[in-house]
Every structure is written in structure tokens, then in C-alpha cells.
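We begin with a single chain expressed as C-alpha cells, specifically the form predicted alone.
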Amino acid sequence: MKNNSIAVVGGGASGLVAAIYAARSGGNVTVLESGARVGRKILATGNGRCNMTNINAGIQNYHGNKPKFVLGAVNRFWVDETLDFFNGLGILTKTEEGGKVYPYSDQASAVLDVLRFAAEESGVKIVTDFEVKSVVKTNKSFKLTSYDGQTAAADKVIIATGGKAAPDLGSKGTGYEILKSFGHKITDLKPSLVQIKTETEVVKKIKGIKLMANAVLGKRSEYGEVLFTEYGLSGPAVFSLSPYICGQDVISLDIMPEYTNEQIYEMIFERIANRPKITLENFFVGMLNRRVGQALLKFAGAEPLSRYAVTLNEKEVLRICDTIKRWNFKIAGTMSWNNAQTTRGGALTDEFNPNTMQSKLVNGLYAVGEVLDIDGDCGGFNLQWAWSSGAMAGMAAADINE
């Protein structure tokens, strides 16, 4: 590699953006990714959708040490630049409740597809079973090595490796180790956008149930689907709530929230005068889930559920409307890294440059996406980062004066 040879570490999101735009900027790009293959992270977003970006992103979605951090990207290359890009490449986009943005054809993988090829035309050169274990920088230049031995040049690094969360798609958190070889420090790490897992005695019984519902964690709360597992609780309000169970001990979920307390209680109540001889186990009908319903009121302690509605006591009717409005469930901790959509912590924020994620430690060494210490909510928000922050990695790293 030589003339402003850049090497990207890693070849997932914001590797691929960072590369096209370093070629496009005249940049000598080489894609160094450890897998067999680019982008494998890609298909998995969005459920295999894809949801690229949101278009109500913003500071407030982001967290880590300085979430201002994002300002740089914001103010440079931001939702709409994004979508011009990949309009470019030939993307139809869609945006879809809560602002989240989806390829009109529904597939992450068209999303691969097209960055690939605009590599490829752009003059990326992609080297794959790459896998760097470690970068030195020597005199004005930098060698990165493989494990098995490989090795490369460059004038420019660009880390690009991803955090920890899901590492059989090649997030090992090895950049990590790269970063902490200059001298970067790295926050504490944990997963995020992850299962909650809970006490299973109820929701083993309605595992593979989806309903609407607000999530509440001590003081936050999260409105959106959630879905019932064998091991607790999943789906994007339970994501987005999931970073901050440390501490905590329950979550819970109002089930109706659309309704008070009194109307959920006249309701019941409403009910049980128009069907007296209905039994609990199917009086729930037409209002909820009935298997939903059927935990719900054993949890609340109306039991028999052979027993007739008619037979509700004012204070079991109470219980009911308490646990609808507050269904609580102890907290046993989240899924591990496998299961998690990205990762809280990282590169501390603070050593690179915001405009140009330059390393201010180390000239040439730039540091993009979930490597450094930002994370998004769930819908859209960590992959609007890992596009805005390896574009302006990419420009950077093709000027020849950075």
C-alpha cells in the first residue's frame, strides 16, 4: 500500500463507509476484515431488514462518558447526508413508525450489496480472513499483523472492528486491544440493546407472545413491543431499557397503558355483569392475550381460573387492575454478548478529535462506530453512528494534510 495508503480494520458498517469514502477522496484504501466475508453485521440489523438510520436522531439518543461527542457527526454528516448517500448507490428508503428508516425492498442485504459495489467501483481493495492482532506505527507508517502471520502497510489506520456484541459475526472487541497499545483508554464494557432475563415461572407460560406495552426501569421508561421468552423479556422496549438494570431489581410492564387504573377496574367489572358465568380462564377474551390473560391472573392471585367471574371479590378486581397497570418481574440479569446489538462503553471519547475521529495520541490512527465510547438507542441510532463517523474517518484519513 502506498500514495496515502489507508488500511480499514474491519469491514462491517462503518468500515465500509469509511473505505468509500477515503477512495473517493483519493485515498489508497485496503479492507482488512477477519472473516470470510464484509458486512455480515449488516444482515442481522433490523431483524434482516435493516433499519439504516432514524429520522429523529439526535444527541439525546446517544450515551457514553460525552455524548456530545456525536456533535461532530451531526453537524457534518448527518441523517440527511446519510440517505443522500445511499440514494446514491441506489437505495429506495422507507420510514416507518417512530422515524425508523428501512430500504423500501426490506433487505439488509440489499444494503451490503450496494456498499459493496460502491467499493468496489471506488477502488477498495477487500482482503478478508485478515484478522489484525496488532498495529505498529514505524517512523511514518504503520504495520498491522495477522494472526496467522499476515502482514500489511499503511500511511493511515482506520479501526473500524466493532465492539463486543455479537462476536460470531466477528465483533471479538479486538480493536480494543489495538487502541490500548497507543495508549487509549477503554471504559468499562457491557451489553447493550440485550434481552432482559427475568424469574421464568411466568413467562415460560406465554414465551412467544408479543404485545404492546410501556417497559418501566426505576425511573425510565421505554413504549414498544415486548415479547415474552423462555429466559424473560425481549423486543425493543425491553433494549432500550436494558443498559441501566444495574441496580435494579424489577421490570415491569403496564400492559394497558392507554387506560387508568379506574377504567381499567370499571371495565372488569363491566365485564363480569355482562358474562357472570364466563370462566376466568377464558374471561380475558377480546380484552387480551387469553394466555396473557390466563398468567396475569394467576400472578394476581384469582385462582381457580375454573371459577366463574361473577365470583371476583372487589379486592382481587383491585390486584388485577394493579398488576395490569404494574405486572412486575424480577430481574436475573441480560443475555450475553452473543445476544446483544452493540456495546455501552469503549475508546474513550475524549482522545479523538469529533470532526475527524483522528486519534489525538497518534497521528494517523482513527477510531469509528462502535469501537469508541458512543451508543444508541434501539431503532436506528448505533448504525446512523457507524455511518456518519466513518465517513468523516474517511475523508479525514484521504486528506493528505490531516
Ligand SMILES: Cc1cc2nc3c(=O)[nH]c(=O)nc-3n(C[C@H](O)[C@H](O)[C@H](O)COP(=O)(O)OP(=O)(O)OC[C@H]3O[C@@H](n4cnc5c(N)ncnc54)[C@H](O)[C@@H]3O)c2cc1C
Given for the second form:
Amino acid sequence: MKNNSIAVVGGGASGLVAAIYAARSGGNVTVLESGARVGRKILATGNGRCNMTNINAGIQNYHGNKPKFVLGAVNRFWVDETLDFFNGLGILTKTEEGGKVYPYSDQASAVLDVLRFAAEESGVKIVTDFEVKSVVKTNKSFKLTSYDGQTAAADKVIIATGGKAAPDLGSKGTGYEILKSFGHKITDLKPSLVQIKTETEVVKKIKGIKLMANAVLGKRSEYGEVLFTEYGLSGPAVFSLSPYICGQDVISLDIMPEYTNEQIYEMIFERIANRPKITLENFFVGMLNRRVGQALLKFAGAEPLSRYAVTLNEKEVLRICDTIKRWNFKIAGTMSWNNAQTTRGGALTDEFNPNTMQSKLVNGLYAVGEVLDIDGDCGGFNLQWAWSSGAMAGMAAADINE
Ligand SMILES: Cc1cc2nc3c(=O)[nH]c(=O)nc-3n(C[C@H](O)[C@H](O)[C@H](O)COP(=O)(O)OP(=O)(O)OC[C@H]3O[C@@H](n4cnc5c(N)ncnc54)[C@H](O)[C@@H]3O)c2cc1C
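I have the form predicted alone already, so could you send the form predicted together with this ligand?
Below, the chain from earlier opens the complete complex, with every other chain and molecule after it.
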């Protein structure tokens, strides 16, 4: 590699942006990607639509031993800069509920395409099927060796391997080993933004149904979409609580968070008065999803559902109200790394410069994106971190004075 050669290990969200910024800033950049193609995970984001950022993103949306590490990015390259960057590449965006930003075309593939075009235009060399096993510093430069014995050399190295979430999409956790070999500490790693497994008796019967609810886990609560699945609960509200299940037995849903217990109690008695001879099977039609209503009545012990509404007694109505406001699901764990969207934990951020992402232990070594001990909430925050940390590291690595 030529002067100020920069090897980016991993061609995902953070690696591609790091490569583009490094090349635009004068670096001689090569991306070493383990897969046959770059950016496979980007294609899977936002259910194929790519929730690329969130206009409300701030320090409050990030987690890790030291979430304040993100401030370096907030002050230097954040949402506005990201949107300018993507608009400049031709991505028209739209902002949806909760500040979530998507490409107007609703295609994650468009985001990957423009990154690939920009990398090519700025002279980035992309080498695929190169899974970096080790990085060793020799004198002033680095030697990179792949699992199958290929080698590369560079003056600077940006580790952009992602974490351990969704290994099928390329990120198997090898970045941690590389950073460890330089003496970096890796905090405990847990799957994050992942479905929660619960007792399946109830959820199985209403699988596929989505509703807006306030999900509560211990002292934390999260309002958002909840999806009932074969094995438990999914959806953004559940994802956000998933890192906190340790020590918790139950996750509960308030499926009518806009109403108080008292209001629901009155509503139910009004419904009974208006339709005394409706069967419980159809009692909640128009108020709740019919199947959810049936499952909830069974859960509250109001069977058989062939009964008339008028047969509900006060005690049963109170139990139904309670269930609507606090429907408890016994936790059986989380789904695995394969189903997680991100990793909680990673390379200890105290050992990196928050403005450049450069290692404080090894000159010329940088780490970006999910491999660092920073993870975001559900809603575009993780990609924002990948773009921001990538751009900052790319610019810094290309600076010959760094
Ligand atoms: C299904 C799914 C949906 C998601 N949706 C969203 C969303 O809509 N919005 C959002 O903000 N976030 C979303 N995320 C999270 C987001 O995709 C990640 O936080 C982000 O991609 C992390 O970027 P990264 O560059 O650090 O890692 P990655 O994007 O994982 O990229 C790492 C790259 O490095 C390569 N690699 C790994 N090890 C090596 C090695 N040793 N040598 C060479 N190459 C290597 C991998 O093949 C991969 O291409 C989603 C995640 C998943 C799994």
C-alpha cells in the first residue's frame, strides 16, 4: 500500500463510511471484508427499509459503560451531517413517527448502493473474502493476516467488524479478538434489541398480532409496538427492554396506556349495559383486537367465552381491567445472537479517543461502530453511531499528523 495507507477491517455500515471519508480526505484506503459482498447487514435493516437515523438522536439513546463517549460524535458528525452526506450521495429521505428516518424509496439496498458508488468514486479498494484473523504492528505499520493466509499491510487500521449480533450477516465477534491482541479490554457482551421469550400458552394463540402498548420490565417501561410471536414478544418496545431482563421474571404489557383503570372499568360496565347478550367471544370487538380480547379474557379467568357479557361479575371485571393494564408474561430468556440487532458491551471506550476513535494504547489503530462498547435504542440510533464513528475515524486516520 502507498503512503498513508489505511486498511478498514469490515465493509459494513461503519467501515464503508470510514473508508469513504478516509479516501475523500486523501488516504489510500482498502476495505478488507470477510464476506463475498460488503454491507449485507445494511440490506436487512429496518425490515429492508433501513431506518438510517433518528432526528431526535442524542446521548440519552445510547448505552455502555460510558455513554458520554458518544458526545464526541454528537458535537462533530451527527444527524445533520449524516443527512447532508446521504443527500449528497443521492438519498432523498423521509421522517416517520418517532423521528425515524428512512430513504424515501423505502429501500435499504439504495443506501448500500450509494455507499458502494461513493467508495468506488473516491478510490476505495474493496477486497472481499478476506476475513482478518490477526493484526500485528511491525515498526510503524500494521500487518493483517486472513484466516486463509492472505496478507495485507497498512500504516493505519480501522477495526469496523461489528459485534456479535446477527452472525449470519458477517459479524461473528472476531473484532474483539483483534482488539484484545493489542491489550484492549472487552466488556461483557449480551445480545441486545432482541425478542424476549415468554411462556408460550397465550402468545402462541395471538401470534402475528401487533399492538401499541407500554411494556414494563422491573422499573423500566417502553411505549411502542409489541408483536406477539410463537415464542414470546417482539417489536421495538420489547427490543429496547431486552438488555435488562437479567433478574426479572415477568414482562408486563399495558395495552390501553391512554386510559386509567377506572376509565376502563367504566367502559366495560357501559359495554355490558349496552350489549348484555353479546358473548364474551365478541365482547371486545371494536375496543381491542378480537383475538387479543379473547386471549385476555381467558387469561383473566373469564371463561367460558360462550357466556353472555351480562354474566360478568364485579370481581371478574376488576381482573379484566387489571389484565388490560398489567398483562403479565413469564420470561423464559431472550432469543439468541442470531436474532439480535445489536451487541450490548464491546471494546472499553475509555481506551479510545471520542473525537477520532483512535486507540489510546496503539497509535494508528482505530475502532468504530458496534465493536465499541456503545449500543443504541431501537429507532435508527445504531446506524447513526456506525455512520458517525466511521466518518470521524476515516477523517482522523487520513490526517497524516494523527
Ligand atoms: C436485522 C437487523 C436490523 C437492523 N435494523 C436497524 C435499523 O433499521 N436501524 C439501525 O439504526 N440499526 C439497525 N440494526 C443495527 C445496525 O445494523 C448495526 O448497529 C450496524 O450495522 C453496525 O455497523 P458496524 O459497521 O459496526 O457492523 P456491521 O454492519 O455488522 O458490519 C461489520 C462488517 O465487518 C465484516 N467483518 C466482520 N469480521 C470481519 C473480519 N474479521 N474481517 C473482515 N471483515 C469482517 C462483516 O462481514 C460485516 O460486513 C439492525 C441490525 C439487524 C441485525
